[in-house]
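What follows is one chain in structure tokens, specifically the form predicted on its own.
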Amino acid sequence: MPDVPPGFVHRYIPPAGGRSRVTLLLLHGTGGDENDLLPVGAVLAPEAGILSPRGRVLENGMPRFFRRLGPGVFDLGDLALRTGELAEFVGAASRAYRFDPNAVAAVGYSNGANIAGSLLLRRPDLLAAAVLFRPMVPFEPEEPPDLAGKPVFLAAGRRDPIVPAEETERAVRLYRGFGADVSLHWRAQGHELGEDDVLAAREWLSGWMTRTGS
């Protein structure tokens, strides 16, 4: 048994038959846990490994990855702290479970998508790709990160009462402005994660894995 990396309650599932280099970093939304996105990961890339941590912050008893001051208002100091903790955990997990640290793709929903975005902006070396379901802009960095060619899939809902269309467009401009290769997919639903979101992300992720030989 490997030494389990400290800091986060989590699940790790190795790649099926060792056939894939890719590890999906699954990051749940508010009130979720390390099991929430496992079915999504299995659909997105059934051959990939999975690392799924539980957020360490509680809001009214519900796990999150960082604190917020109100709806849509993030505690930026806590976001920076928690992003650093998550980055350290992923590094420790790659050593403990012996997966490729250069082939980690984040898959985040809502709060999980926001901390995945923070990882992209603060630690672009950590993620090879990102799938962001219903994200907001986590923060705007003072120093521009190098996201040149970084593949990012972003799925938004036309009827989302939490993430308005202008916030989605702001996120796209931000990542593209730093050089990321952003694919934006609009859906007719609201903030909930739907089957069509997952299937569209699966097609995109499959194309990325094929291009990179992962």
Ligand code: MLT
Second form
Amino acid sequence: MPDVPPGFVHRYIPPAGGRSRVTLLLLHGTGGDENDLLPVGAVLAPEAGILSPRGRVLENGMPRFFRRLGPGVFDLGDLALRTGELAEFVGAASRAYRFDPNAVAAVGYSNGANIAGSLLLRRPDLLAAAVLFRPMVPFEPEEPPDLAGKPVFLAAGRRDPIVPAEETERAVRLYRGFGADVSLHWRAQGHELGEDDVLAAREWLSGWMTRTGS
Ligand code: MLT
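Based on the form predicted on its own presented above, generate the structure block for the form predicted together with this ligand.
Once more the chain from above appears, this time first in line as the rest of the complex follows.
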């Protein structure tokens, strides 16, 4: 048995039959845990491995990936710290479980999408692709990260009371501005994750996996 990488309570599920190089890094929303997105991961890419950590910050007992000062107002110092911790954990997990560190695709929902975005902006080398469900702009980097050609799937809800349309458009502009290849999907619903979000992301991910042979 490999040593368990320290730092985060998590689930790791190896790729089914070793058929894929890809590991999905599942990042839950506020109040979720490491089990929440496992069914989503299984639909998105059943052949991929899964690494699913639990956020280490508690807000009234609810796990999150970084602190916030109020709704949509992030503690940027804590976000930087937690992004570093998560990046370190993913590296340690790839060594412990022997998965390919160059084929990690983040799949984040809400608060998980925001830390996935922060990983993209701070550690663009760490993620081969990202699926962001209902993201906001995590922060505006001072140094431009190199996201040239980075595949990003972004799904937003037209009736989302937490992420207004302008915020979605700002996030898309931010990632595209640094060169990312962003595929934007609007949904009729609100902040909740729907089956159509997952099916559209599955199609997009399977296209990416086929193109990259992973
Ligand atoms: C966040 O705090 O990351 C966003 O407001 C999304 C949320 O968790 O509600």
